[in-house]
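Here's a solo chain for you in structure tokens, the form predicted alone.
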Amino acid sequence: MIELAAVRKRFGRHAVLDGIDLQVPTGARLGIIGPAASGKSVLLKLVCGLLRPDAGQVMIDGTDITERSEEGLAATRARIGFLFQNYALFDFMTVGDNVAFPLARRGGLAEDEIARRVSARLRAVGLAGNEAKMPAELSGGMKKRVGIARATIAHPEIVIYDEPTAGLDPVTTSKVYDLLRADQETTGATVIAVSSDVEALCRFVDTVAFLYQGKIRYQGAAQTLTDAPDPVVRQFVRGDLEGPLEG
């Protein structure tokens, strides 16, 4: 499980975490949605110890790894696979040895076999054959599912992804989901997501968790976020232009 309790985390004098209480069941697929600027890709973040908060606690299975020194964080971040939402891709490596990069470092497996799973990796995600490629080479949508490749190739016990499908067509949106779906239920993987489409995001998770002003206003089924009682919430989802939602 994954537990956030009264987490803050503020930038200069700008609160952007403000008592974040959060809990993530093993296993379970959680959807971040909030306006931007709403501090989404700093809660994942703090999950992945690659910021540490104000205050507060962030568990992992029962520890917290606030607590824990840069080591005890390297360990951490080996089990969780993370999508960034500018790709991250190393630009002096191909596109290959990008992906494969998660295995190399936790070593125990030949080249070959290395090779092979990169090569079925990029097939899933529609880039089969492009190993050799730069991420030059690549249009961004290419990157994006470089990136999902690369998360997902040593089937950690944690995947977050931010804005995974963003700049990709409806088609290929579609498609990135059965992708991310189809190995969640293979891997029983806890699934945290971040997407400014609320419609496929929900389409791809169990729950649903708006961020605004440094706090979780709603958390509950995805199937049920329009009918959401806060009327932040439904206007946010609807798209309304008048309501109590600050621009």
The other form holds:
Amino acid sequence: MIELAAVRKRFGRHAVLDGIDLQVPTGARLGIIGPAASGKSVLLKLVCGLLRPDAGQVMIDGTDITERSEEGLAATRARIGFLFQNYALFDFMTVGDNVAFPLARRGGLAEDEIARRVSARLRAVGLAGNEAKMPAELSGGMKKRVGIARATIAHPEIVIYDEPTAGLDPVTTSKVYDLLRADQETTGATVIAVSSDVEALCRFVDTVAFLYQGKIRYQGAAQTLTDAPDPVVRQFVRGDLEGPLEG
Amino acid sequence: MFGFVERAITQVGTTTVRIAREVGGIVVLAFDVLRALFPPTLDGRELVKNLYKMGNQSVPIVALTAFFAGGLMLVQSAPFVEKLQAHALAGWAAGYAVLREIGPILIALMFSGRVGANNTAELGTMTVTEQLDGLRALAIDPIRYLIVPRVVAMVVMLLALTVIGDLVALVGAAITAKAVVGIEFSTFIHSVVDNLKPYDFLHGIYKSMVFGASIALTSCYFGVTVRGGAVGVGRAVNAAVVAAAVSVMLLDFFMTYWLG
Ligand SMILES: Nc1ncnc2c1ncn2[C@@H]1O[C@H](COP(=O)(O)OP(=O)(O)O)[C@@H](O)[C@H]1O
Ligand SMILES: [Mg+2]
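Show the form predicted together with the partner chain, please, because up to now only the form predicted alone has appeared in this conversation.
Whole complex next, starting from this chain.
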């Protein structure tokens, strides 16, 4: 269970998150949507302790991680797989080494076993045989998929996806979400996914939270999102130009 | 009129605050690096890789500039050497200036423009593509893994370059002395060896160690604090080079006093 209570985060004078309360039960799939620069990525980074809140608590399975030192966070982070919006692929390593990294860090596996899992994972994201390439040789969409492979290879209990399908074509988007869903169903992981592709996201997650002006404005089932009672949410989801939504 | 004064004061105020914040950030980074050095759990492979790359980038350019800078000492002093018949002092004069001042400062500035700028760009690109967060998410400390090897490599490399540059500059001065004023090599070498103390060389070496640390920390700091994508990286490189040049000049001034 991931729990955020009254979480606040500001940068300089700009209050990005202004009292966030959010609960993600173990094994649930939560989608987070919201306008650009509304703090979605910041929220995800708070969950794994990459940013610290100014106030409030971030609890993972009942323990508050906000007070922990960087070393103290290591054990928690080992349980989390993170896909970053800007890929975060280590540009000084090959694609294969990038994907292998979480496994190699964890230790306990023979090298050929790691190599086998890496190539299986790369095949699953449609990038078979790209192990020897450097990240700089890949397109944005390919980097995203390598990032997904790296985030999921160690079967983490919690997986966080920041824009998993940005820059992908519609067909690949569907394929990626099918893969994420299949993964989640086999591992039973808790998933938090941020995406601007609301429609595709809703087919993957069970609940959706709408982040707006520093708060969770709405939270509800993914299927009924387009009929949400809140006009701001409806306008955002439907992409209407007219309405109460403020830029 | 009043509006102008107010604007000027605001400008001075915000600039002061910004500089204070950046100096503060660099000092904090310096402490983080020092803490990571005790106990010295340095990633040896990263260190060697960085040393190799930095040396490759900068040895030729440093040698070239040092040679001509040394020669320049002689070209500038040639009229006085002739007028005062001070042939026996030409080597001392050139050596004194090169070892204590010209060598360390010129090479530090070259190094900052070449290696420091490159370092800021690299770390900045890694920052905007979230690679530092990526390392932390995999429980790796970016300070230990990325910053410390770079800082150590830069200090060591600038030191080595200063020794090389000092030598090359003296060779440049000796060759120019022979060509321009007709001073024999033996006279030049005697002038250097008889008049310069080992401390003149050490004075410059101490400086170059401090310059190296300052350039390294500045360039790393501006790299890891980049915001705003590729444009931000460009701005950071620029800021890092300017800040490093200013800090080298200021440190040089104070160290010349203190070291004597
Ligand atoms: N490290 C940071 N320093 C300063 N401002 C930041 C930082 N990270 C994010 N922000 C700001 O916080 C706001 C929300 O950013 P983000 O979470 O990336 O938005 P998005 O919802 O598009 O993912 C933006 O205005 C951004 O400029
Ligand atoms: Mg984002």
